[in-house]
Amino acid sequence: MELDIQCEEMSPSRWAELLTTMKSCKTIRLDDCNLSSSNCEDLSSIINTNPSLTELKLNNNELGDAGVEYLCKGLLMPSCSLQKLWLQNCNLTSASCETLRSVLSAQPSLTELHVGDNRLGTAGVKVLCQGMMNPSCKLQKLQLEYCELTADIVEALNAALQSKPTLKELSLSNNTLGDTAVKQLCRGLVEASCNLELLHLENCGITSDSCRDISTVLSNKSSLMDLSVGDNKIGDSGLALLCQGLMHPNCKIQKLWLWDCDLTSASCKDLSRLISTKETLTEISLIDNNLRDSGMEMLCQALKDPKSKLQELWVRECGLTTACCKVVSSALSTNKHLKVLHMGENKLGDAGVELLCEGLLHPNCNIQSLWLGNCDLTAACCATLATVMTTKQCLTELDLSYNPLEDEGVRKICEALRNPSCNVQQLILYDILWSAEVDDELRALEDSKPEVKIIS
């Protein structure tokens, strides 16, 4: 059994309902409820009554560190069974770690720790890291962004991962480490008899000098599924250090995030030949580097090749233009495995838009998820779109914001969205203006659909 509420303030008398409810429950997930450290003393009991209860979800509650000591309470009980517990933003400070140290040394049920979002800063992470170098402790997934966390925390990282061979995803994304610690910290993970599958380091002061490290972890850390280094100037030299790595045979990478790290068309060729010949990689992200057109074409090539099992790609506000749709509609109509592309913040307007459309409505291409938001469309192509969710039934998530799409195009969508054919469950709206008549035609047809979610 779950229970499942976001957004609820709580009043005594419904608190005192879900509290019957929570006793047999095997996850718990209570975000954004407003919730206290008054109500950290009731979940306290419930974490040591019921034994079935193995995920705990608080994120963006005003807890505070008094409320962390209560559900500690509940957590060191020998009744306890929780795995799962997040955190996030719950008001937390380096005063909580000493209590989940203790957790985390005496609890081996506990897998997941997720308190992100709280000021816990090096000196509370530090004494985090104490508890997981307890032989009793078996955790498998540490999240710690937006920690206030700095380069000095590393070597107590450092130390935890080598005591630690079950620790599997460990992200310290949104800290202030910088290329020196970003380097201490891949040695440590290259030394570590840790498996990681997944590493975050988004917006963490990485410059092209950290990428040879980075590099050699891929190479020697086949485990290595998820790489995150976003937000970071790492830049084209940066990337083709990556590619070292990533290109290795020993590495296995499925899952890539190179968002905003100053990438230009030049890397495209090192990243076409890593599509298109590193068959584990099925997700790669490269939104708000300005690639172009000419980049996007090599991009492209890469996805033709019968070796690319890219499943998703995100170019978001990459400098497109219409000029490149014609080599994305070809991409589509080759590539089988494609199911998400994320276009939007791009100028392909109405022409580029009904090239696409040309490789969507090919029998091979496979697209579920089509984001086109901001991408400077009218009502002229939205006909031809309708007739792509008419005949696509493998699309199911299309985003159409921020476009001046008025009453007339959207009409056309609607109308698309009201045959028995289409199959798009989710539809994005923001920001365009319709009439109260259009409104009122939405509102029915959600009514008459109503596994139809039209978002706006």
Second form
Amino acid sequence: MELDIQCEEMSPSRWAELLTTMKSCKTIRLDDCNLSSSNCEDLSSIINTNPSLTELKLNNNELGDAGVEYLCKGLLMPSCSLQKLWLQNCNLTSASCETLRSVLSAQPSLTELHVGDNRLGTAGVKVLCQGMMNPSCKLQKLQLEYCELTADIVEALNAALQSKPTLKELSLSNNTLGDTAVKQLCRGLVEASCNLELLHLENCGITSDSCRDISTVLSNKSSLMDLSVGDNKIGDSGLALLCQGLMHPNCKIQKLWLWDCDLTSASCKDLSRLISTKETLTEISLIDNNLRDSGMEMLCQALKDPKSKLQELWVRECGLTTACCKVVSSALSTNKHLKVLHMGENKLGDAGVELLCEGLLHPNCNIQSLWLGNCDLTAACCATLATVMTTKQCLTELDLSYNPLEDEGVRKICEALRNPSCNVQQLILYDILWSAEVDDELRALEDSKPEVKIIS
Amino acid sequence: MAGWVLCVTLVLAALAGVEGESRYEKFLRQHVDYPRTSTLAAHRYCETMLARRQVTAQGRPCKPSNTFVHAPAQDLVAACSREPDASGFQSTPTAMGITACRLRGGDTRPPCAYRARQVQHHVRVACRDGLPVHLAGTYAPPQ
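Can I have the other form now, the form predicted together with the partner chain, not the form predicted on its own?
Complete assembly follows, chain above in first position.
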């Protein structure tokens, strides 16, 4: 049994009603429900009397340190076997960390702690790290995004990592750590016995200076499958250094996020080699890097390599134009593995999309999800898009948001959607201007085909 | 007692649109926040607003970008009586406070994380029957 509520203010009677429900719930999610510390008293007794509760998510409620104090009373009971605790953006400060530390030390069942978006600070998280050092602590996932951490935290983190072979996922995104701290963290990660699977360091003030050390983590930790260094100005030189680790035979990377990293087409040679040789790589995000048509062409050559197992390619807002679409089309007609392609916010134009559709229509192409938002598309390309929708049974998700398709274009897409051989389940049409009549037609279409969601 | 699953999911946006909403009401829901909602953590404005306005939700892909206008609805309605431009859109006579939310990262699967940019821009709308129904874009006041 699960309780899942978002953005709902609770009246006292509603709260009482929910409390009864919660007594037998395995998972509880109350996100942005205007809960406060007084609700935590009630929640504490629920935790106490519900031994089957494994997940508690209370993100975006101003619980405050007082609220967490109450919650932890329940969490510390031996009968409590909570596994996942989410307290993001709950107005917690370092004062909460003492109590959370006790929970970490006392509850071996707790495997996930998400406390991002709280002003815990370095001092507070140091206390959390102490809790992690306790042998009873079997934490696997730790999320500390936007916690106002500084470089000083790394020493304590490294000590905790050394003691925690169970730790699989660590997120420190959006904390001003800087290169010195990140390098120190990398050294700690290499020394630690934990088999880290996920490392997120987005917007941590990383430059190319840290990339050699990150590379060392990549070539040492075969367990690392998911790395994000998005929103750090690593640049082409940083990427080149990262690739040394990424290309290492020990590296089994699956998901790689390099969005907004100041990369240019110069990085695409290395990226192409990665895509065509790293058979474990299934997902890569290059969003908001000025790769341009020349860069994209190199990536497409890699996609044509039969060794490439890439399933998801995100090149939204990469400075691409109609000019690269022929090569993309060629890649689409050869590559059988690519399932998800994000090409939004590039000036592809109708001509570009017409070319893309040629590739999409090829029997080799297995694209399931296609994103073409804000690509300067008009009604002119909708007939061909409609053909793709009714021909390719594999296509289940299509985004055409922010394109001036007008009534004519939207109607053509709708016609395709009505066709029984169209398998599109999610049609995304944000911010497109259409008439009241078309608005009604879209609603009627959704009613007649309940398996389809038209999202606007 | 045995065998029944209680699942109280009240994420309204997962259902087929917000029931019985006019296009103007949808415009206000997605694009007007006045006075600007204050959030505990300033960097969470976009996430908070987009969730509360049912733009982002479980089971819905993250909207790549969205603009919130911090001006009374009447000011935007007033734009509808102005002379339309070549594209048929109408602009507000003065610049207004806006927050442009842009999706961070790449994932369109929730949770959706955003970057916010606050500027003073003119707002361009499309109007039907004297009411704004579509946000066509914003632009900086000409220097």
